[in-house]
Amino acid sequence: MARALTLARRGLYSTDPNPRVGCVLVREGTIVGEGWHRRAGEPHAEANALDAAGARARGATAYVTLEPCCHYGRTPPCTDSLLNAGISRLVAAMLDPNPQVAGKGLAILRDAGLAVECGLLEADARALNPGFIWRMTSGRPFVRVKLAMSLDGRTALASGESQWLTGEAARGDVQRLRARSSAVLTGSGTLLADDPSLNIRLPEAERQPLRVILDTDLRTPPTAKTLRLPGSTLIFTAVADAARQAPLRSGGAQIAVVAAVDGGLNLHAVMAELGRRECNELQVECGPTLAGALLQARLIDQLVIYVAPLLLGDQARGLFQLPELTQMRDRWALELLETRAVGRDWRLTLRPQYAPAAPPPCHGADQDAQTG
């Protein structure tokens, strides 16, 4: 199963919107075939492993990182392929959260007389596909917010200058996070201040993520750099005026109209639409206003914060724009998942610990500028 997980990771940048899956076939203690899912529309991991094994698959055990599918999609059901190949046992790391499968694949194999087990290295398998799992269970993407700060918790000078707060190694690390994401999102304030590309500049990247801009008042200029790059750009706005939208549509942008809430966009509606568009992992790169709005809306699933060994002083800009707290019991709690050195900087991976209460309203979700 560990080998199957290693194979699945080869699809980290390419399988979207499908999950990353690996499969290993073992017969009499020897690996007779292995494979992984490369990209949507191509054979699944099980089919590739069976093809590699040929006749040696009969009587083998299949180790697969995700329950085999049992429905017709872009490809035939993997359960049919496994049964036709004559495997005798199947070990899955986890159930498929897709409601079209969700245990049905294992039941089909079990009813056909196979020995079936599930749960081996499940935590590792789940960690490989957080976006797919989250979209299938909640209807929205897994939201990862990337931020950068100085050692004193500042993201930019008071003037807004922030390039470059972090070093080259950290910026390369961000490229890899983008490459595994379905979409990269920012606010119009960041767009106007920095004119970011929001694209992937890695030679191993096989696709570009959807570029998403939150722009309540439709301030995005048709000359924005991100509109001139290969791939798709989606602008969320509260402006339904077709005449105001026309220059951006002519420049190749897609536009989705959602309701405004307290001066910003309805962030839950934005996430629901991205889920409908099959976005698994969403990378957010923004300034303090949007970061604070997402946190208050309880829409941040993971924080990735790069800490630079620099001091910017108490007049510089902060990390989150949040309402003043009057009691320590109201503080925002975070669980530290990982600390890692990246070049001269540190990368902190954290998970917000939301209290069991109704989400507060979102405010000003697109007014801020990008951090370093």
Ligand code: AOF
The other form holds:
Amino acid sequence: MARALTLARRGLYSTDPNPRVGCVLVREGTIVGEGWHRRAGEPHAEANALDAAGARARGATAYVTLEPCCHYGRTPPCTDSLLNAGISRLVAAMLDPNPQVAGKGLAILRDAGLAVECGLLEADARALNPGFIWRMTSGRPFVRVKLAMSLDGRTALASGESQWLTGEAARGDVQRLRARSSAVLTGSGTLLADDPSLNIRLPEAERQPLRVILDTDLRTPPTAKTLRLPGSTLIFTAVADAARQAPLRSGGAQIAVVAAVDGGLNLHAVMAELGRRECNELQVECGPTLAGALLQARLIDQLVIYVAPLLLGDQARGLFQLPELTQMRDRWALELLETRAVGRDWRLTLRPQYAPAAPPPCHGADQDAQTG
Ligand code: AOF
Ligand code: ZN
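Alt. form predicted together with this ligand, vs. the form predicted alone above:
First the chain shown before, then all remaining chains and molecules of the complex.
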């Protein structure tokens, strides 16, 4: 299964909106075939592994990082292929949260007489697909907010100048976080101040994530750099007036209208629409206004903060615009998940404490997880 997870990781930048999945076929202690899912529309991990194994798949055990599908999507059901190939035992790391599968894949294989187990290295399998799991279970993307700050917690000078806080290695790391995301989102404030490209400039990136701008009053200029780059841009606004939208539409942007609340957009409506557009992981790179609004809406699932070894002083801007706290017990508590050095900077990965617990573990994991 560890090998299957390694294979699945090869799809980190390319399977979207599908999950990253790997499969290893073992017979008499020998690997007879392996495969991974590369891209939506192309064969699933199991199909690739079966193809590699050929006749040697008969009687083998299949280790798959996700429950095999049992439905016709862009490709036929993997349960059929596994049965036709004569697999005798199947070990899955986790159930497929897709309601079209959700336990039915394992039930079909069990009913057909295979020995079926689920839950092996489940935590690792879940960590591979936070966005897919989140979207399938809640209808909205997994929201990762990336921020960069000085050691004294400042993101920009009072003038707004913020380039370049972090070093080259951290900026490369951000490129990789973008590359694994379905979409990269920013607010109109950042767009107007920095004119960011929001794209991926990595040789290994096979696709450009959707670029998303939250722009309540439709202030985005049709000349914005991000609109001219390959890939799609989606602007959320409260402005329903077609005449005001026209210059941006003819500049190539898609526009979605959502209601305004408290001077900003209804962020839950934005996330629901991104979920409908099959957005798994959403990377937010924004200023303090949007970061504060997302936190207050309890829509931040993960915070990635790069800390640069420099000081900007107390006149510089902070990370989150939030209502003043008058008592410590109202503080925003964060759980620190990881710290690591990235070049000359530090990367902190955190989870706001309000985040709901992970979905329950695989059914049957307790009775079936005894695999050698
Ligand atoms: C598997 N193995 O490698 C993947 C699975 O449109 P399709 O045919 O690609 O189906 C997509 C759905 O199949 C996806 O939502 C998820 O439930 C499952 N993905 N399943 O058995 C794989 N990528
Ligand atoms: Zn499948």
